[in-house]
Every structure is written in C-alpha cells, then in structure tokens.
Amino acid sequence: MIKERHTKYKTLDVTPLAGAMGGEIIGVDLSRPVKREVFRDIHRAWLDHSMIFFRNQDLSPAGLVRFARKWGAIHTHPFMPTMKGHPEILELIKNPSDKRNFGNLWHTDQSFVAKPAKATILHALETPLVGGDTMYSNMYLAYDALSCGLKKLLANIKVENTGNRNRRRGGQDKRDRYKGHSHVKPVSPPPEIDTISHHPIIRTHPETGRKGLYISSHTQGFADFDFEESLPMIEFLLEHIRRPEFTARLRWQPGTVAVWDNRCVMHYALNDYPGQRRCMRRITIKGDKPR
C-alpha cells in the first residue's frame, strides 16, 4: 500500500500518521546540524500535525539537547531528578520488574505550572518487542466536536490543575504512586515553583490562533467551584477527548524522536509490555501563560 505523503514543503516529506494528527518527517538527520530552512518546514509541519516523529536517529544525548534547543528555552520538570550530567534530560526508564510507567494516564504536560511547557521531545533509545506505544488526542477536534451550548458554558471557565496529590485521583502524593519503582524517585519541587496554577479550560493556540479543549489528568476542579460541582464536568471531558476519531497512536522503535505540542495536544504513555524494558529520553521546552 501506497502512504499518502504531503510534499507542501520545500525541504522535506510527511507522511500522515491518522486521519487525526501526527505526521513522520521523511528524510532528516536530527544527529547532523539542521539547516534553517529545513527546521523552518519541521516547525511549520508540526504546527499542522500536531505530533511529528523521525525514525532510525543516532542521537547522543548531547545532540538530543541540541536539537531541542532549536524549539525554545528547556523547563526542567519540578517533581522529577534528571540525567546524570545532563540536566536538561529526563530518562524515562522501565524496567522487567517495574509494575507502573511514568505518564500512564491522558495528560498534556506541566500543566500544573503558571507556564505549561510548549513541546515535548522524546527519543527512544530501547523499545518492547511489543507493546509500549504512546496514544495522542488532537484538543482542537475535541473542542470542535463540542455543542454550541457546551462552549458558550465553558468559554471563561478555568480549571486548577495540580502536580500532586490531586484529589479527583484519590489524594495520592508523587512518591507514594511511584513506590517500588526501580527508576522513577519523584522529589519535592523547589519552594519557589508553585505547582498549583488555573488555565482556562478553552485554550488559543498562540500560533496558529484554532481553539482547543485544555485539560489534563493534572485537573482537579473548576475555579471558583465547590469540587463535587464541577466533577462530573471533568469526568466528561476527560472521556470526551479519548474518542477514537481525535487520536492517533504512535509505536516507537529504537531511534524514533517525537515532537508534540502540548498546546492542543494530550498523551497517554499505554503499560501494555509487562516483564519488558523501556528506556526513553525526555527533554520539554518553555511555554507561555495558556490564554
């Protein structure tokens, strides 16, 4: 079978990856410097799918820094130790003996933070043989398949988001859901980070100007709502946005990088691959105040 490809761009091919989102650059090495002009078309590819992906990429994890430092400044994530010798990356990692991965539920991430992070790059250095796939949503189908009435409701409405112990998941601190785990050791956040922040739930994109649904696990109520009020509201949404015709699902191999935004979109890392080893390599960029 023939892949559709989209060749609008000057310095490289896309094949789409779902009728939803999601698009595989065709024909670039992230480990060799990346001309302006291809990153120009790269930048402008994943504004228009949302989630870009490359396969077979020979990354250090020097490069991978490199390259990301073309998307922005790096956020360091607030509840999570680093790379050893390379602060800017986060590695996830899971071993045969770990029962729970990290990112195992729908979320877009830091959006618990006054300024929630732009992109997220994610390299695969070892992969199951089967299994361990990321599922992505596009948030601007999901707002687009919402009633008339719905969004006029929604329209000011913010939501808090909190990075620990949320209490629509039953309270749980970040150390407590990760005990046992072999790799991921959650730490307290600096005192000067405040994790609690409010977005509103019907988010601009600052570039391409579409409106999106913004919300995540990390949602734990609407502002100036008593908790009980605003739940079930949640409880939709959240079901809402994992429609199947909103999603695509990404089955990584060693050397696939990904780039999504989590701007419009939100991500859910499946544990499907008991007994198997997963390794990743994380880096998120700098975003702005969500409008």
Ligand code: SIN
Second form
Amino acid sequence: MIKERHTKYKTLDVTPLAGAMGGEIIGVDLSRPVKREVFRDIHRAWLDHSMIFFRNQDLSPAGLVRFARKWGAIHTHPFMPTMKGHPEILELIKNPSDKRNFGNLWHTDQSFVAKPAKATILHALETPLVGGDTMYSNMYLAYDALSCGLKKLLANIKVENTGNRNRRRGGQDKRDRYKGHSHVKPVSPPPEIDTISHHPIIRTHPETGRKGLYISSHTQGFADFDFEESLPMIEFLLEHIRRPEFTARLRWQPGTVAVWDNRCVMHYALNDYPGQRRCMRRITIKGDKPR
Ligand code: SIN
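With the form predicted on its own in hand, show me what the form predicted together with succinic acid looks like.
Time for the whole complex; same chain goes first.
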C-alpha cells in the first residue's frame, strides 16, 4: 500500500484510491473533536485527491453535522426534504422494493443554483452485500484531455443547468421520476430559490487555481444557444467525462464517510443492488459562484 504520510501530511496517512483521484484517510476518528492541525491536513488531502474517505466511523447525526460544519456553512437541497430533527441532513434510502436510486446520473451537486455546493459529505449506515458503489470522475483530467481547439472554443461558454424538467432528458418532472418510491419524495423548491443557473463550462477552482470541466446531468444546453445547436456538444462532453482513466470507484461499508469536491468532481451512484437496502446520510456545504 502506498502511503503519503511523511512526504506531505504531518498528522495522518493517505492511501490513494486510483490513479485519477480519491484517497483514504487513515488515523482519524471523526467521532472525537478533530484538532485544527488535523483538519488542515484533511483539507489539504481533499484538495490533492478531490475525494477523500474514512472507514469505520461511528457517527451520530449530531456528530456528522459537527464534522460538516468544519467545512463551512450547510447548503440545503431545494427539492429534497431533510431528516426529521436534523434539517442539515438528507437521508438517501433505497429500500428492497424501490426500483430507482438517488443520484444515478453523472452529475455535480446542485449545479442548478447560483452558488452550488462546494463539498458533499456522505456517511454510509447500511450498504448492500455487494453493489451500491459510487463512481467519481476527475474534471481537471477531463479538461486537460481536451484538444487546444476545443478548450479555446469552450473558454467563454456558459451552460444552462436546471434542477427539474431537463429538456435534454425529456422534460420529466422530478416528482414523476420518483413516483411510488418509499423514501425519495421531491418537493417544490422554495420560491426564492432559482433552480435554473448559468455557469462557465470551464471552471477555475477557487482554491487550487486549476481549470476543470463544469458540466452535469443538470446541464441542458449552452446558454444563449438554441437547444439543438449545443446538444451534440453537451452529449459529447457527458460521454467524455466517463473515460475510465478519469475515474475512481468507492465501495462503501457501513461506517464509511466520504467527502468530495463538487468544483472538480462528478459522481454517479450505481443502481445495481435490486432487492437490497442502502441507507446513507448526506450533508452538502455551501460554495461560491463558479468562475
Ligand atoms: C448523490 O449525492 O448523488 C448520491 C451518491 C450516492 O448515494 O452514492
């Protein structure tokens, strides 16, 4: 196993997950107060690996919220009701009778609002015996792999993202998509939250300064273009970001906690565990306006 302790981080070990991205943090118990210098290393490792995870964490909802607040203010999902008694937490539950799961498209969280979530923290409570992994894709690598010509072409393009009724996917209402689901029950967003956004398709990460592709299942086209004009390019890019060399795959266990950086990572929740239950708690952290 490769560890990076003595080269980069003073207080913890990191075992890289894949060539593209991801790293397991070793030596941190999140149920105990995380000291400032340890959090500094966790944050550094997160910027370096874009997605980090911890195994065997025994966290109550309050403990998860406490850890989440270290990353910034809590961001709430405009379409999804929160956990009873814990308005910061979104429970993602798929029961054995459910056909659909939440997040089963390549996306970056809430790119359809003006200031999308910068980080997502996901805590696994119950996981299928096999299946229910999450795939991640590194958007720095996806950007770097584009030709010079396409980079130039996209440099000043903004995309339109929508939280519901995406035209590219047939305009279906979220509520119809999850009709009959035992747990996922989308609601209408509060009127003050606009769920259509325009963001640059090439985003500069505010902390690392690196450029990455910023696209999502929420993207329906280039802003200011006719729908049909940009559709082929959106479809091409959504295919491009799945290249195996950009990706990593996290196999969950009860007690795994992952934190990913939505500013440079897309993710996809696999729906390959029919008849089994999967139960997760999720918190997202407020981000800034993509530039
Ligand atoms: C999501 O945030 O899209 C869900 C990820 C997962 O459940 O693996």
